[in-house]
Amino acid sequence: MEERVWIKDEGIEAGAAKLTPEKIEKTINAVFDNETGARLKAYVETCIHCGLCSDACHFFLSHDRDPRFSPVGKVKQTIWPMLKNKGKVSVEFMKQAVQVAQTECNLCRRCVQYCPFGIDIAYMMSLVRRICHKQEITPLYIQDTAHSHAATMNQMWVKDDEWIDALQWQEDEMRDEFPNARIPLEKEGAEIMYSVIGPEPKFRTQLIYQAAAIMNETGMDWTMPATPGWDNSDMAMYTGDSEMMGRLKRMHFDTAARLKVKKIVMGECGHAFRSVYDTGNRVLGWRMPPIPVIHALEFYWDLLNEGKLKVAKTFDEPVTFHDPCNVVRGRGLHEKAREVVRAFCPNFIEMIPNREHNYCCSAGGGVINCGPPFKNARVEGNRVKAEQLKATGVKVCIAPCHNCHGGLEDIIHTFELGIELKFLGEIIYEHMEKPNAV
């Protein structure tokens, strides 16, 4: 067994320097006493340490089955000692616990599929992150992103006027192809509010163009907000900052309510969907979101089955499809996604395993957002994904999630796979009927 490498992170080190045994004990017990209940108790008392979850984890498989990287191994290195010792753990223990929970677990929930009792280890790792957040030992890069959320209500420090400029720029570009097309801002009473994540206006504005083209060419009644609340991303969810997560989701839903829309359609992002549909709404005390939320994959499927989205030509090159954790294991959109992919890509080749058993990209769960100090460990921890991709023999992979693109790009580069990544909306835009194009 190789010696474990503990990576120094400026944020973790700075926070740990201020910790005391008293603060550690008090914080741990406060979270356990006030923020958990029957769910944690059931998981802890039900686990029989069988290790069947191990083969679910890409970190475990990629590290030659090192038990320290198994899901149950991560629990044994973090939450169980905290519970057993009633919060009496050392500063060094907490520094190691945050690395395990924050950078060696993607919260992908693949292990839930393998556990005979359905124990959600991702939930327990989230609790560890919550404890670490309250002790101020979150990794620097992801904490900076959470600060961006707090200051600007978006992930990328996009200023209010920069957001509007980005939309107007894409509308101008689009009108060269579709003379009458618009990106409607602040249209009250529209059927749809379309929301994106911070990197789109910052780095991937072509995705806004493509989504607008799909909206216009399929005759949708839609709008986008001109105010904060447009960004549905949420790294605060992954740092354990529940308070900031609640603020973000409240603003997102309040913006949709102000515009009096019927539903929110989200772009191709997995973690953002998890936040608005499954986590952030519950922090606010809502069993379900107050306004229906539809992920892009489900939206494309609806358009296709309603006859509004039509195939003009097919993409005939062999392709495979990466199942993002948060919209497949988290929402069950695997079959709807495949119907759309097959409609446009007749030469479709499955990864093995696939659907809810697909391997994580190793970028999600905020892991990629922990930044350069942990990049090599993240990529090396997903050799199994590289092998899975390579086995398909394809040169094009459709990955309908931003974080998945980031993680898979690193894997493809490191392991020299020579595979091109595409969003599903990109395939649709390039191959759909465009009745209003010049």
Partner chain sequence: MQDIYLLVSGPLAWAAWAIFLFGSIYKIWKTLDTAKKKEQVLFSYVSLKYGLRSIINWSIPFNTVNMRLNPALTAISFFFHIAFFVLLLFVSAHQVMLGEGFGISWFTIPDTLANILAFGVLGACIFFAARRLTVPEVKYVTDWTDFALLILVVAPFVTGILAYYQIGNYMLMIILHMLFAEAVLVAIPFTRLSHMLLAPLTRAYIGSEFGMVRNVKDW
Contents of the next structure:
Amino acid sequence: MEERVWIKDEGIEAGAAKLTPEKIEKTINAVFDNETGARLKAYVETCIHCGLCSDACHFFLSHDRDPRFSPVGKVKQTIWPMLKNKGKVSVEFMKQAVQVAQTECNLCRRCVQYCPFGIDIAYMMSLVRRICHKQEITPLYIQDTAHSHAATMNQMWVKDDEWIDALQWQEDEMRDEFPNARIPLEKEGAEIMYSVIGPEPKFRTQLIYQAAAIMNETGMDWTMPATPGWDNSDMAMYTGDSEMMGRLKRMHFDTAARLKVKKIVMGECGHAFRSVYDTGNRVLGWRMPPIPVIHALEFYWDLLNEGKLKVAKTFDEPVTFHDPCNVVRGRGLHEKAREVVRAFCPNFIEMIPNREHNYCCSAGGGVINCGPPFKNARVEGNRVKAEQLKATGVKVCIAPCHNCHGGLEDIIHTFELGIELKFLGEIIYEHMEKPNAV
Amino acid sequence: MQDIYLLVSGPLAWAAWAIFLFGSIYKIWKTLDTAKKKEQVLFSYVSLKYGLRSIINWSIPFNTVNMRLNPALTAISFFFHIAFFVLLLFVSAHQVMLGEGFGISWFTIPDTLANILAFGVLGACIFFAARRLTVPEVKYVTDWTDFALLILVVAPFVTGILAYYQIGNYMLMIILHMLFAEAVLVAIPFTRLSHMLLAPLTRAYIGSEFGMVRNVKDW
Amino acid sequence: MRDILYRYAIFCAIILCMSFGSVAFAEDTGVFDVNAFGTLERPVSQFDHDAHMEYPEIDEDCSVCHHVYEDGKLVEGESSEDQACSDCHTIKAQGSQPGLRTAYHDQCKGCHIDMKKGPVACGECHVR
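Could you present the same protein in the form predicted in complex with the partner chain, rather than the form predicted on its own shown above?
Following is the full complex, with the preceding chain placed first.
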């Protein structure tokens, strides 16, 4: 095997410069001793090194089956030596471990479905990230995002008044099309609190517009908060900053509770859904989310089935659908999503593999958030996705997740696939019946 | 030789089975107890229905996507595990010993079939070894302990076949056969062979998470 | 634990060796007459009848092996060398009377263990 080229990241380098063998040992053992138990032990002791998880990983497949990119190969490069040496590993080792765990695994959990024993390798990669977080060697860009969460309670350094401003701006825009449309802020007792991720007010405001249009035209009783807590995203979850994850989710749930809503509906984001529905609630001691959390895909399906959402005209171009890990492998929304897609897009073509076996976008799990230093590695590490997309022969792909959008966009560009990406809400907005539109 | 034979087939067999049995109980208890002490939350995500659903689906040959992706390995692995237990439980010579020791016996398989299975197990182990040596992603995560375990597991079958055909020193072979089998029993709770004990737990847990929380299949 | 198994084996052996006997024997071939089994799984056991009769523990007393049982009780002084083992010991056990294979195994192996002499492992008798 040829020597690997490790990527230089300012955050990793700066953090590593301050690392000492004692600190490394202390942090590793602190995490292993205090934050793990039977599960990690069982995973490590049960794994018979069969390598069967490999075929699940897009990084492995895209690197011509380079074993260093197989899921178990990543465990070998991170967890095994840490356990075996009882935390006595070098600074150089940690620099490589953080790159493996933080930028070469999307925590998509496809490998979990391939392991005969159901070993959760994503869990082990999360542990490595947790250790790296404690050693302060998290890559620069995602750490900046985590800092933003800590300082502003949103992902994108959006100021409190900017948030309200963005919503009111979109409401204003909507009035041209729907003269009576509202984006109700702080409406106590509304049925739905609609929450989005930081990037939506920052640079994808049209998504807020479209969601608001759907809410208005289907007659929903909804609201959005005017205070921090509006952002459901969570990069702290992906840097191993569990404490920050807890603060974020608590503020999100608290906001929904303050508004006395019956449920939280989320925009088309995968990782945020994972955080609110699966991970964040656990950190706060809730077995399941204290307030029902409905992802956009499920929400659209509900609206369609309740007859509130009606198709005005269909989108007849051939489309394919990318199943995001966090709402499909994380919530099983693949069939509901397909029903909605088929209702609007009669010419629907499956990519193969699909549903819970779809290949990852390679952007999720915080990988795209590690920024430019790792962009090429991330895109090259997902050649199989490009091949999978290309094989469908379609020119439009629906990807109902922000990270997937970002990742697929880079892949489409690099591999010159000429495919247009769409959110499902975008298609719905454009093709639904709009009784109140002028 | 008679003394050694009687020692290995008597007290040592008792000891091996006892270590295996109590070791296994300890291993499972320890795992659950540690979980209870340090990760009690895990128990609230375990569901009997989805745990069993996952175990059953992963017990059916070629039922999972990955099994179909690796048909040869799937067939050989299933054969290996089934043959292992069939030979242990249903070979007539084992039954004779059970009958003499405890006065109990059950269904036996003809020696011809036992032979085929034993050679099959040998072949399967050679396949596993070859896989470890040639398939890059397996080779990369293989170390000497993997081969040691493989040799340990195949040893009772090699010596069993040699003893059956009375090739070489018969008494030596039959004694080694029993010693290796006892070594495998003792190793199960304390090595990665413990996947026999823990895999149902890890499988049930992840099956529950996937089924109950995530509403999705894990195969 | 060793003792329990041993005592059991020795107990069986003593009972069998002291009195049983019903090994139909073809002296000319040096192997047992095992027609009752039908198709055999293993080679027929090697057995030297003359040598056994001369062992001091047996001393030409046929009834040591060729025993007679009535109502589950050993009949002292009677012997059954004119019968085949399979005349009484059917393939399957009947009550306390062991099946044919078990009878052979207990008879030979039990005594060998008791005497600390003679073959005990499968292939030592069932020689290929």
